[in-house]
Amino acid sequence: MVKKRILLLGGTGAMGVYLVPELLKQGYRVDITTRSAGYRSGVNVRYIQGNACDTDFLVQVLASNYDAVVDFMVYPTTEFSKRIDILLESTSQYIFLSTYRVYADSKGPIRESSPRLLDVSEDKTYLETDEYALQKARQEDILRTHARKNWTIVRPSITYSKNRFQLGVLEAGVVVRRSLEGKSVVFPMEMLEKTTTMTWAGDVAKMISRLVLNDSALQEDFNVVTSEHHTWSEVARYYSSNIGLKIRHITLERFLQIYDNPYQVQYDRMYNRRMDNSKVLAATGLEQGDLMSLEQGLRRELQYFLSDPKFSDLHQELNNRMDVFTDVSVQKIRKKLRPRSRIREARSKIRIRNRLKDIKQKTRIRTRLKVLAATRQNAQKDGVILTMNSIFNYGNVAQRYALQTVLKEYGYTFDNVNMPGWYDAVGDEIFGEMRHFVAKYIGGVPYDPDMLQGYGAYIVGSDQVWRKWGDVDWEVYTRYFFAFIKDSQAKRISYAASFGVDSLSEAGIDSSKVDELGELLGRFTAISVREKSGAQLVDELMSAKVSRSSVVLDPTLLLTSKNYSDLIDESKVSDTRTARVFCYVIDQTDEKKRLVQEVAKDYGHDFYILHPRFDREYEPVEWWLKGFRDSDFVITDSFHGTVFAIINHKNFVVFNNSMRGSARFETLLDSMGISKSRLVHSDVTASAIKSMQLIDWAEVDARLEALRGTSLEWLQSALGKK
């Protein structure tokens, strides 16, 4: 009898190395195209050289008229438009691989039945792409409309294999090699709570060997997935248990200006994905009980990878802007791992033993002479200002620049803090222009608790300095409480210091730390804050019946129009042009690129997004300013590009984010008399935005300038007037 033959296209990757023998265990004979040179063919096995991408080689391959031939390689539409005749007239039946991120979200299992991205998508950008998602669609529809119909659409989920590994978007090269190395892996907090289905190589290769030349596979098509779903928290947890996988949570604006396929993430990652299987199972015979849990898989497939580790794709470029957001030196990790005999070690120990005393000695003196001479030289001074120095962030720097502004003309000498982070290490053709404005106007001190005593005055605020971001250590999260301060005759005050949300648990203060943070209050001679919850989040920390705080105004609402008008004036950005429409966004989205361009067509399609990322420079802050200044409407997701536009007097919607903290732009827009029907979400329209009542400026303006009145006082009075 012989043996029927089938033609893998490209099948020497993650599902075609576990096809292979399931396969040679039917008893078919089996070919595979692949572009590298070292396989070895075998019995009833033949490995062709060349690339399936190329036409006359795919030709040449496929005049020997296969009985099945599953198609692995990713072609662009437009290609695969070119070939689909010859592939399907050279074999009895073309298994097409597909994928599951054509779907669109879905709340509950995703059956072969459920929405395309392709058909439901309104995101025009989007869909004028040939993204990977859309493309696989495309090529599916190609199939459905051609004469043939020897076709069979297979869809795999998340797929993990001998060394392909994923975490989110995140493969091999990132998750397993940082973890060998000791790094911490980025991640996008949003995520973590996100549905996936991962299923293993060779449960996926078990179901296409079933399709195989099956007269019921015709014409359909297939989830060929497990059906056991996870979070993102609990795969990190089994990576975690297996090669010691650190994750460090940080937002997905913040993860998106890292890694550069959004769509990918935007578009699947950030969907809860539940798959069905009974299509499949039935077709086959296959049951769930005889597929790999994730558990066991995941802990086999490391295994193997791990008794030989070779990473396919390093991933470089990624794994380098993740050094940057982790503030993990290459070389002391490289230096870390490098092995050292024990003798070199006895050696070395031995060397320092004999030069520690006299270090040490010479240390503590020149130390002692640092801090004294540094106390007496605080003392000359008002205080010090500390707060989160994000020179990444406009509205960051533009509270900064306030505070100091206004301390400066009430005649105090401040100094503010340079707090480290990862941004020291991102260089000026980036934060060129936000470096120039901070050094320019607000100056700073390095942070070194030593050398940070004899203040008489130290304040926290503004911004979210209360909020515990992530994974942040606790011991750098009490700075903002002044754990670090000596001296108990000093004063401490916080000025409109934010937690950005409504709860302790939000906020990441964990039940067993709220008696050491309510002990560092108790410490402090003023508190205030930006919002009314964070007066009773203050109140909670120190089990207090009265209120021990007061709600006063975000810096940057101390000056006047005319202030921030003056440093525009006075910069180079001067006598440039601003669109009609200004739109700052922080957490771009689709939705509000359509608003955006709805909006616009009221003000002659004139309009601008203002998105900072990290590929190219920042604009200046007086360009940021002039944005809010010149324009005629505001859009925006930012506390501070809302406190700009009422400032500025322009009608703007502000889009809410509960992640970022939506108590704060509630107490804004409450304080300022100014309906709360302006924080919307991504469904509002253009009409529902225009139909909206026209803000009282007058009101406004009076609320405002009483409430600066009362916040200056505040400060006044908790300083010490002069």
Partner chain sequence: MYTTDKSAQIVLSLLKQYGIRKIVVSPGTTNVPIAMTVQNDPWFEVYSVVDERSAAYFATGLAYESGEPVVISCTGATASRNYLSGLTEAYYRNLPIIALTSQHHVADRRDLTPQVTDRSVSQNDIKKVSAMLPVVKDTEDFERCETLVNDALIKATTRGGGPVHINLLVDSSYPFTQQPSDFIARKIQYYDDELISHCMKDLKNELKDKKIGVFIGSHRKFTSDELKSIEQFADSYDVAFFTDHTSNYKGKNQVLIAQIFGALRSTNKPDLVIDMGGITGDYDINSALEGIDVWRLSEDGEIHNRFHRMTKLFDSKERRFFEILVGRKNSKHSYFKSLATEADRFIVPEMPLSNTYISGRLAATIPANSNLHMSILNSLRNMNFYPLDKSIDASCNVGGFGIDGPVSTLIGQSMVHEDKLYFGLIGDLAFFYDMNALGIRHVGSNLRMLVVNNNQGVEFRLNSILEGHWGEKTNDLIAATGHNGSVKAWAESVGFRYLSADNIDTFDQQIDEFCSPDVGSFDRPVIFEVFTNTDDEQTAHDLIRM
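If the one shown is the form predicted on its own, what is the structure of the form predicted together with the partner chain?
Next comes a single chain, given without company.
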């Protein structure tokens, strides 16, 4: 007997992981499309890599006429109508994944025939959107009115699985992550007593697998859900007993200030969602008693998840917003105590307060003395450099080294601030070599605004100091605009500061903050930036008509290859061997690896990929520099990787890295007169690289020499000649 063949479009998610084995057990052969590589096919299970949203790919896959197709993809409605013909024509049963969210509010348990939001909602603004619940309902309608009748609609409820856990609108990346980190989860109190239906993905899979090639399922819709239901506060209790979830209650109004999809809250989670599943049970021969209870299911899946918890970064922003609530909330907690103990507590509080006052006064005097001493000492030097202390990034360390060295050569004495950060908690087993280098060549004073007063000059830069990364604190961000300096006479200079990107919004700067930053920039005595687009952004911030800043070279380019070569030769890595093809990548991908191997074919397969990771010790900075010097070909996705390829006259390509900022690559290549074809994308081939026009190094050197001259001159005039 030939096995029937089932296709899952996008079936590696929460439901797919259970559906595949269920279908195998039923004796089917299963093909699954997935965007990611790395799934291993078996005898009767085959993973096809590709994006099922891509029509060409879909057509190609559907050409082998499956007996049934289960569609987990989410399409915009216009897109769906374009592909529905081919989906229905190619197979004898098309199973469409809709959602229980299509339903309007309902007093009793929701049946398949219950009214849908699309049909009964009076919220015109909402109806104009293609929000998930409406999108799925519209697509259901497209199916129902289609000439072909070989479809089945299934509507799962909230479905939890191996790596999906929900609480209200919150997902594992918030609920589980915060619980494991000992942080409270912010939750709207109005939602707590609403009823929800959470179904185990394994049960959904059992139901769907029994609807597959089931004649009674054609032209029908099914709620593939459990009839068990709970209030959110009960669900929260299950989480507390398994992972110690703590809830911080806030009002719904405030919750909506931090959560982005109000419709999901309003038109689903704030309803009481109880489901009737008699139709699907009848069609599949299952009984409610066969289904997993929520308490047991959550325990089982959490246990599995906790053995190796991995979170995506999708919820980082929401977590940051929650942090604001939970940090403040700690202080606000007031215990309700009985009167007598309250008096006792009040007395002890007064005692403590007095003692604290005493201590504070003493320390205040001590600190003031310390500050005065520091200020006096600082005045002896020429100034201090402030830049990011990205100890995990070779480029950052190299530019700090370069600027410090240049200043020293011109006779200035400058301190360097060691900005604190997460990396301080990482031990020497990872950053030992990096710290050693910084201590030896750059030095560092701690960041303490009080102790940093009194210098004659302050330099910010280089690196992407003016890019606001994610939700970095405003106070931390404005350090790089010298918000903390008290002395109005001190020179405030930026050297080759960078925004990394081409617009204020990409740089993370909110329009409401423009004036404040413009004001801070106005106090600068000299401004230089690394990119042309950066100069425009400075003007934009300062609302300046005439450009206020100059474009200068990254500090690393101020030194020559000989400077670096001497550095390497003095170090302990001087006789180690690197490779002919040196590859320095910050974001590692398979494409890049493959390309390196391809390119290395012409170089005796002699290649080395340096991809800094936080699970092993970093190689010395000199070794990194040596990698460029002693190579014949450089592949990189890093700005400073490109810089050192140029300094050492190495044939190279650089992967565009739009996420980390692409403006800097373009400015760099442009200013060196190197063709932009060197800036490549992941689809580049080795043969394309081979056929690239050779770089005219004489031309590059001439330009570099000229730019070096103007940059150094700019720096000297900004500081005043020594």
